[in-house]
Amino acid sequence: MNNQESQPIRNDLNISGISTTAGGVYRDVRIDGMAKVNGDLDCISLRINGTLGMKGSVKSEEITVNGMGTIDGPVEAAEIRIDGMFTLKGGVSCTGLDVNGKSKIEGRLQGDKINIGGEVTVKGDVQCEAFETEGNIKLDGLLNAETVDIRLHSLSTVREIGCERIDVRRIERGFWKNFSLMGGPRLKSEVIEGDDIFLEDTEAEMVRGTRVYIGRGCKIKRVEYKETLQTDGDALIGQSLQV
């Protein structure tokens, strides 16, 4: 048996009305109506424009969400883009994740590049190479990344950050820069640890790094640094120590 013969036959699945179906192996899956899927789904692409309630796992090369819904099982994909409202109750493993809508991930999130422009809550740990956000994030676990870039225009919280480089800056938006329905621009964290650290508008119990800059609007209880510590005159630091 050659490799071509061993590949499963993949048909397309299109749901435009109200339908309940089992999972299966497909090429392209498109949800334009209201769909319930009871089982695991293995496909090349999954596009959700309507509403999906899924009891099972998803394995796909590409997932695009413009509608809303829930997936109960773990999700494994190359690229995931969420422009609608979606809840992922299992862990998520992907190459790239872009969220411009609203998403809740109840398990662990693992990827190469994560870009958040909307609103995201993650209950588990986040592991990636590059984490970038101009949105609103609430990460209850550890954010572990090589680089972290956070642009603040509202309140974001991350329990603990460990990285090589972190850059947190306030977004300047002219007259409206100090107004937001979700509060002023601020990052709250218990521990921030990295080699190169640049912070603005950040509240933390502990900041520990090699080269550290504590900028405007920061309130840090304790700073530990190896090589350099620079501070803005507007920053409040309880205790600093070179170690």
Contents of the next structure:
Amino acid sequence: MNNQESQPIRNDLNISGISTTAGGVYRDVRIDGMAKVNGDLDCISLRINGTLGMKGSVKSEEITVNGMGTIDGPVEAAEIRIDGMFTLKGGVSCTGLDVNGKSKIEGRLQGDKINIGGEVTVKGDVQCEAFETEGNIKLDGLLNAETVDIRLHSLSTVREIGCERIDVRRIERGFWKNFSLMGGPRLKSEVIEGDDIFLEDTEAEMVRGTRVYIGRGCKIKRVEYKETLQTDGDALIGQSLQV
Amino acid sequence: MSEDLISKKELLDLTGISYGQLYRWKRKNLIPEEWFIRKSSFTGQETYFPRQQILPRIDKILNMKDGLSLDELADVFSPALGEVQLDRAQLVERNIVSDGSLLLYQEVHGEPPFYNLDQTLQLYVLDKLLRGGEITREEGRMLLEVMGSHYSRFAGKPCELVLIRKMGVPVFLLIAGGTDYFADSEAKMVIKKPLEHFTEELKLLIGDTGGRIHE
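Given the form predicted alone, corresponding form predicted together with its partner chain:
Time for the whole complex; same chain goes first.
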């Protein structure tokens, strides 16, 4: 029943210099110069070292960005690695996402394993199995993951977190480094919900969980817990309640 | 349409599931995104669910969890139809449809060598409504026609089956999920059911009896 149509022959697309092209079906796409793509792109691998302005959607097994660019449409890929600067205006769906550069996603982000070392802004919801960050994140939607690991360097905000296990810790560094331009290491959130919660340096309106640990530097307005609540002497908690 | 809502907290208390489970089920699409309704409350934003829909769904997930993996469950709840091939004898043997409905189907569409899930669904809906005494045979014919020619357009999206009668004249409608519609006051709405309902039941029925479901 499936695949009546024969597989298209895939050629490589190499752009070095300045050029505008329509999209299409390719094997390896490599952009070293400045390229503008006006259609959709379906390829096996996409490597951007220069600048890409893309109007359509991208479907690829592997996307690597060392340069910078914008993609207007939705992106579907197995592995995405962003070391440059990238703006994705549609939703992103992938297996793995690695960001060491800076990126902005205006739609929703769905993946399996998301690892952020750089700076990431996501306007939509984030949904994945494992979420790890040592960078700087700003998530405007709900972060829904099995496990969330956040190592704090500077200020990160996540509107809402729902997970099974969350672990937020500060990274020990030199005394003066804690007073960086971005402000001290902090996680700000409205609601954090999960079964196992471990927090440090976190500011939240509401924390709800089964086993909760509120560590040093936390400022939580209200904590609701089911089984246990442990708190550090250095944590500020407005109200705590066993439900 | 005013809906009866249940807060997330109340839901967890009532069903005894944990936050981890709830969020895992959401990720696996066992609970549709649209059911998470955000509203502001005194503690800021709070999530609510439609009570009539979420409670039976959680109940089903909890009861079926042991037999099926989460992915298989997601398949059951998805309004999309997978691939299945059943022949006439299997359909009758497994109690999915009765002979009468099969005959009616053959009058409308002819007899295929085997029935795929789309066709099986038509049969199943027809049989259920006929047996329930909700429609007549003549209306059953109309139902098969409307489903045969239009159901595929919904391509896995939720849709509702509506039967309206006015002065004894029946009209079948397939309507995209979540759409409002109004009819004049003399028209009587006889049936108004989401088709996912039937899809779910049918998939379970086929799954239980070891039907061949391919991804």
